[in-house]
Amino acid sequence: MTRLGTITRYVLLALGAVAFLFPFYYMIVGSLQTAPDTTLAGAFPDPANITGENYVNINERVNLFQGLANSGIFTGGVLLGTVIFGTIAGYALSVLKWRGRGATLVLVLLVQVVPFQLLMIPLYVMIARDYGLSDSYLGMILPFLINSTAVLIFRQYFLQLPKELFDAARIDGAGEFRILWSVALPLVRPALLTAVLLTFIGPWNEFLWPFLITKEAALQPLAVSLANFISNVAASTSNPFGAMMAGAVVLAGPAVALFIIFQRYFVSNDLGSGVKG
């Protein structure tokens, strides 16, 4: 590639990065303004207009720590189910041979095209009325416990593993769960991180289902608490715009930090290194 082409590529990448990062920057700046400035000039704040009162104001009306804790419990439960059931199902659909495997894979693919909103009412009736799990963490987590996208991710990674690894483990007397735990999982760590990172953002930002299944404010994730704040009490603050931006920063912060920390792990292992010859 020529020098001019290299320069052009980096300029375009830099412009794209600025375009994607500007909304986050503007959100942070807006959360620190004493008087709201929604014009483009507000992106270059006046030091005299900087304050942290917006975070104090929203924390007085929404328990940010409790909301973050609820979001963490909800998201953590979903991620735990995604990893456990995703690895087992992905292993069964890729390594094991059994009657109906192809049909099951087709069903997993079909689940991708069914919108969650279509299932929400029967799920609410089943979980809230039949199981009595309304206003509980389990009621929030249960519909998201199995993620079909994660199943497909694990299946594709397991398909890349050399068949000889599994045959050798079986010859040594290892059962399927032992093979999954000791042989397959260590070689598909990128799949674990990919599934976790792709799944994380869904339950962390989920609003509609927790809003339906929980009525107690002490159990609601931060996304629901912030939506209630915007709808009901934001106007009572001295700077509603700044308070809303402060809440958005708190909600987005963990997700952004997680992706920044783990982005370098989006690489594939040398899957053939476990086989000699």
Second form
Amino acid sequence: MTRLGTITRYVLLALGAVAFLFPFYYMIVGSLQTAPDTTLAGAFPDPANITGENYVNINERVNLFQGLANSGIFTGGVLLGTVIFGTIAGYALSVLKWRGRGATLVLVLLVQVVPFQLLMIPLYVMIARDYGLSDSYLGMILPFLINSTAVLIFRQYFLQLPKELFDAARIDGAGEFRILWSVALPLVRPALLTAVLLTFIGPWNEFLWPFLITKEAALQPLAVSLANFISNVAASTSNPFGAMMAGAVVLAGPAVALFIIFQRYFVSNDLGSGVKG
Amino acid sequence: MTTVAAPPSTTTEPEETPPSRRRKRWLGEHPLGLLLSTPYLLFIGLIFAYPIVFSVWMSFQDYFFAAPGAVVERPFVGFDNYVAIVQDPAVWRSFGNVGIFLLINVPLTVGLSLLLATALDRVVHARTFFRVSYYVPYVTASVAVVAVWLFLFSQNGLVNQLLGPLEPEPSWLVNSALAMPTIALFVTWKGLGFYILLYLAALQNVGKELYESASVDGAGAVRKFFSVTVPGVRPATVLVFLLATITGANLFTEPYLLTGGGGPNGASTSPVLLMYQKGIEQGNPDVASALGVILIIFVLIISWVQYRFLGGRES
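Alt. form predicted in complex with its partner chain, vs. the form predicted on its own above:
First the chain shown before, then all remaining chains and molecules of the complex.
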């Protein structure tokens, strides 16, 4: 590689990084400004213009703590279902041989192509109207209870385990449940972490579904209450953009922090297996 | 296996009596697999299969909301809902908007993510830093980054301040010609990190010897990029096309929040946003379902055409 080529590469990558990170930087700076300063100088915080007031303001309109707790319950429920049902389905689809396995695998791949938004009307009618599950955590969680991508990720990891391992355990007389619990699961523990991290951002960031079925503010995940603030209430606040930024920081914070801590688990292979099957 | 050894296994490894052998022939070697997949299969039935059928059925009825348990008549109305959809100019406009979205989103996504992935592929220093920064928008909630973009692209926002006399009038998100392109730009920016990782993985499959022989033939960096890299990652490009189409068909949060529910004169309304307005705000789930069915057919056709013409045969 020539020297010039290397320099070009780094300049290009650095420009890209600025374009990707600047809005986040601007989000934090904006959330701390007493009055919005939209000139270029406003991007560099002026100590005289720094305040925590926006966080107080948004918290008066949107209960941030309650919103975070609701997002947490929603996300936790989805993750629990994904891990429990996803692991056993992934195990069944990789290690066990049974009639209908091929058809089930095709189904897992097929389901990934169905965009969730296209199901929103019938699901809304069913869950909110017929079953009366609007304004409930169960209604929020139900459509996301099992993540097909996670099933495929689990399957991929179980497939990587040597077949001899399972044969040996069977010869030793272990039942399939026991093999799953004591042989397979301990070996794919890192995979569980990856799957949890990959599926965490889905429900945490999900907006449309909880927005449809939660009308009660006390039950809304933070993404929904913040969106309602942006579209309805913001204009009546003294520093609307400051309050919006403050809410955005609180909503973005947990996901971004988790991602940065665990970034080495977000490997391209898993994404590939997630979308390619 | 003829003997059953350990006690805990008796339930799952039954003795090979004739009935169990018959069951095994029926259900396969490990019938437990079916049991373990049952929750998933039930979920698919309840959350995907039934709603799809229900949606198609609803699109042919005069369906309206009623109190739970109330018995009401919902007559079959044939294609009435579909006729209403086809005659609605707002629907055509929303599909046109998806077209604009794709025209901007697809070339930008393919071009920028391939360029950045190629640059990142051979870089040694600060690799993790770049990967993390590109991926951060992807892991962040749309609602949170929408807030920043609203601030950046507002009338007196930073973007207009920097443009000075060049600022568009009316401003970005309230300008009927610019609202949809701004949304497309937002979605491209937010999703790019995902596609960069996708291309990074695809680049691993491009043979190094191809680059070497290209060098021997005297090809420069640009020539190598277009003659070796671009054809080498074609399966990934097909995937980008398909995923972009699905993203376009799913667009809701961005037009709803960035342009206050559809923009000036519906300039940024998406089909899903219309489904929400018609189905839930105006209480016509039957019409919304018909729109959903048309949208599914539209996505399937576009995907099939792309798959056919972009050479899905490799994958």
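Superpose the two forms; the largest set of C-alphas matching within 1.5 Å is the rigid core. Numbering follows the first chain given and starts at 1. None of the values given here were measured: they were computed from a predicted structure.
K.L.:
On a rigid core superposition, would residue 40 pass a 2 Å threshold for CA movement between these two forms?
P.N.:
Yes, shifts by 2 Å or more.
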